[in-house]
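Quick heads-up: it's one chain on its own, the form predicted on its own, in C-alpha cells.
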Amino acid sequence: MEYTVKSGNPEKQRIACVVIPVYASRKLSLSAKIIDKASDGFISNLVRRGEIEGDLGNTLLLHNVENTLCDRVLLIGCGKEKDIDVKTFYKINQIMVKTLQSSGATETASYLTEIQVKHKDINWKIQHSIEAIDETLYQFDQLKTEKKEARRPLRKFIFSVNGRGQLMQGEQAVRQGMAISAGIHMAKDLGNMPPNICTPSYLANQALTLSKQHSKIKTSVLEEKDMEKLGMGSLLSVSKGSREPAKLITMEYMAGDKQQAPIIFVGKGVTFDSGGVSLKPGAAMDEMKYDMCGAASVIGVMNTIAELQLAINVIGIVPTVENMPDGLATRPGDIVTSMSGQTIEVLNTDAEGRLILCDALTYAEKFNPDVVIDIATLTGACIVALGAHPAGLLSNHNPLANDLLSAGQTSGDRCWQLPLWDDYQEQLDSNFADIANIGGKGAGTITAACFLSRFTKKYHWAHLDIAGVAWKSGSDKGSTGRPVGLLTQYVLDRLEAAK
C-alpha cells in the first residue's frame, strides 16, 4: 500500500474517491461543506432528505458529483463530533476501508484527518489511520491454495493536511505509521503460523533474517548446550518433553549513545503449549500456538525500531520452547535450578511460561539494562480479570509503569496496572524448594508476576500479561499483533523525553 500526504481542497482532487466525514444529526464537516458549496448544495440536499444521518457506521457513496474532479465521494457517518475518541476514530477508518473495497476505487484521498479526536494532533491521526487501514486489509493466506483477490484492490491513500506547513510532519507520521504497521503485520504472521512450522528454530531463523535485513540489528542464538553451561535449568526443564530444541534468541539494536543503558524487551516464545504432563483440555488447544505472541511482538517491535532508524539502544530477548508431554518431560513435583541459583518446585507443568522467562530475565542482567519489560501470554486469570481489552501490567518501579500506561493511552494499545504487593508472595511458598511455580487459585496473574519479580531485583522491570489481547477467537480468529503499538510508543516517548 502506498501512503502519502497532501494539502488542498476536496473538490479539486483528481482521484478515484474522496472520503468525507459527516457527523450525527446531519452535521456537515468542513470538507463536506466545501464540496456542498462547489456542488450547489448537492450534499446538504441529500442530508436533508435523510440519505445519511451521520450516525457512526452510516455510509453514502456518490458518483460524479457536480463541480468536483473526483470520480466518487464517500460520506462516512462519524457519530457525535464531541464523542469521537481513539477507538471511534479507528472504527471510522475501518468502515471506510470496508466500503471502499467493494466500490472499485483503487486510490483515495481521505479527509478523515480533519476529525477532532480528543488530545490528538494531525500526525497522530495520520499514523493511526494507516494502522487501522492495514489492520482491516490484513489477511493470513500464505498456506491457502486459493487466495481471495479483490477485483480492484486498494493501492494508494492520500491523507489531507492543513497547508504546506504540515507536509513534512505529515510525511514523518506516514513513515512512522507504516513502520509500526509492518511490525504489527510481522507479529501477526508469526502468531498465525501453525506450530508445525513455527517452531523455536523457525523463530530463531526469523530473528536471524531480521539482522540480514537491518544492519544495525545483531542477532545471536544460544543452543541448549549453551544454556546448560549457563545453568538455565528452569528454561530447559520445559523443552525436555519435546523433540524441538529450545533456543534463546538475542537481538541487539544499539544505535544510541554508547554510554546509554539499553531498554530490554523479553518475549515469551512457547511455540505450542500442550500443558506438558499437566495436559490442557482438548477444546481450543489449537489456540495454544499463540503462546509465542510475546516473542512475536518483540521481533515485530525490533523490526519497527530498525525501520525507523531510531537513535536508541534496545535489546530483544526471546526464550523459545515447545511444551510437550513425553517420557522425559518434567513432572509435577520435580525441582529444577534456575540460572539465578534459586530452586523451583514445578507443581504444574502448564505454568511453563514463567519457567522460561525467569532464566531469560536473569540473563538480561548481563546487559546492564535501564529497564526490562517482559511480554507474555502468561495467565488465563488475566482474561478473567480484564477481558480482551487491556493487557495486564505489573511492575517493581512506578515511573516505568506510568510510562507504559501513558504509552498505552497514546497508542490505543492499552494496559491496566495490577498490584504487586508482598502480601501475595507467600502463596508461592514451597516445602521443598525456594519457590513454587504456582500460587493457587486466587490472584493467578499477580502471583505469576510475583514469581517473576524474584528474578528482577537488580533492575527496573515491568511485566505485560497479554493473554487476553494477543489473539482473537471465534469467526475472526487470529493474532492481533499486540502490543507492538504500545511498545513502540514507549520507545518513541523515551526518545522525546530525552530531547
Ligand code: BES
Given for the second form:
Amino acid sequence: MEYTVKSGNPEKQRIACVVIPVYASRKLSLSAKIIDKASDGFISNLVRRGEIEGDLGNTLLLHNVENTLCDRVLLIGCGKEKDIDVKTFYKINQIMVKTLQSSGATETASYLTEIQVKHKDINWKIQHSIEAIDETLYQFDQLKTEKKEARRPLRKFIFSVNGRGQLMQGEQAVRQGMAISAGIHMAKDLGNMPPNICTPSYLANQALTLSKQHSKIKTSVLEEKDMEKLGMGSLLSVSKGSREPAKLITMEYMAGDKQQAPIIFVGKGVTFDSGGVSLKPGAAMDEMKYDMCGAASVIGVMNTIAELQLAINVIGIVPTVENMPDGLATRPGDIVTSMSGQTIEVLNTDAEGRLILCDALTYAEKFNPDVVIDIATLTGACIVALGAHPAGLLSNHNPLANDLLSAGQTSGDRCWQLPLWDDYQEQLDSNFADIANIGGKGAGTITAACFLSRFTKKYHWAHLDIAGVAWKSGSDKGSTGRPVGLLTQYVLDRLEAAK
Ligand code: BES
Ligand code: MN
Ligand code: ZN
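Switching from the form predicted on its own: structure of the form predicted together with this ligand?
After this comes the whole thing, all chains and molecules, with the earlier chain placed first.
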C-alpha cells in the first residue's frame, strides 16, 4: 500500500474517493462542513433527511457531489465526537477500509485524521490509521492455491494534515506507521505459518534473511553442539524428543553509541508445543503452532527498528525448539542442569517455555544489557487472569515496568502488571533439585515468572506473557502481531527520553 500526506481542502482533491467523518446526532465534522458549503448544502440536506445519523458504523457513499473534484465522498459515522478513543478510532478506519473495498475506489484521501482522539496527536492518528488499514487488509493466503483477489484492490491512501506546517511531521508519521506495520505483518506471517514449515531452522533462516536485507543487523545462530558446550542443558532438554534441531538465534542491531548498553529482547520460539510426554489434550492443539509468537515479535521488532534506522543498540535473542514426545524425550522427573548451573526438576514437560528461556536469559548476560525483556506465550493461566486484552507484565525493576505500561498506553498494545513477590517463590521448591519447573495450583503466570527471575538477577528484567494476546481463536483465527507495537513504542520512548 502506498501512503502519503497532503494538506488542502477536501473538495479540491482530484481522487477516486474522499473519506469524511460525521458525528452522532447528525453533527458535521469540519471537512463535512467544507464539502457541504461547496456543494450548496448537499450534505446537510442529506443529514437532515436522516440518510446518515453519524452513529458509529453508519456509512453513506455519494457519487458526483457537486463542486468537488473527487469521484466519490464516503461519509463515515464516528459516534459521539467526545467519546472517540483508541479503539473507536481503529474501528472507524476498519469500517472505512471495508466500505472502500466494495466500492471500486482504489485511491483515497482520508480526512479521518481530523477526528479528536483523546490525548493523541496527528502523528499518532496517521501511524495508527496505517496500522488499522494494514490489519484490516491482512490475509495469510500463501498456502491457498486459489487466492481471494479484490475486484479493484485499494492502492493508495492520502492522509489529510492541517496545513503545510504539518507535512514534514506527517511524513515522519507515515514512515513510522509503515515500519511498525511491516514488523507486525512479519510477526503475523511467522505466527500463522504452519509448524511443518515454521521449524526452528526456518526461524533461523528468517533471521539470517533479515540481516541480508538490513546490513546493520548481524545474525548468528548457535547449533545444538554449541549450546552443549555452553552448558544449556535446560534448553536442550526440550528439543530432545524432536527430530528438529534446536537453535539459538542472536540478532544484533548496534546503531547507537558504542558505550551504550543494549536493550535485549528475548522471544520464546517453540515452533510447536505438543506438551511433550506431558502431552496436551487434542482440542485446539493446532494452535500450539503459535507458541513461537514471542520469537516472531522479536524478529518483527528488529525489522521495524532497522527499517527506521534508529540510533540505538538492540539485541534480539530467540531460543527456538519443537516440543515433542518420543523415545528420547525428556520425562517428568528428569533433572537437568541449566547454563547458570542451577539444577531443574522437570515435573511437567509442558512447562517447556521457561526451560528454554532460562538458558537464553543466562546467555544474555554476556552482552552486558541495560535491560532484558522477554516475550513469551508462557502460561494458559495468563489467559484466565487477563483474557485477550493486555499482556501480563512482571518485572524485577519497577521503572522498567512503568516504561512498558506507558508504552502500552501510547501504542494501544497494552500490558498489565502482576506481582512478582517473593511469597510465591516457595511454590517452586523441589525435593531433588534446586528448583522445580512448575509451581502447582494457583498463580501460574506469577510462578512461571518467578522461575525466570532465578536467572535474571544480574540485570533489570521484565517478562511479557503474551499467551492471551498473540493470536485469535475461532472463525478469525490468526496471529495478531502483538506485541510489536508495544516493543517499538518502548524503544521510541527510550530514544525520546535520551534526547
Ligand atoms: N505454550 C503453553 C502456554 C499456553 C497454553 C499458551 C495455551 C496459550 C494457550 C505453555 O508451554 C504451557 O503449556 N504452559 C502450561 C504450564 C503448566 C504445565 C504449568 C500451561 O499453561 O498449562
Ligand atoms: Mn507447554
Ligand atoms: Zn509452550
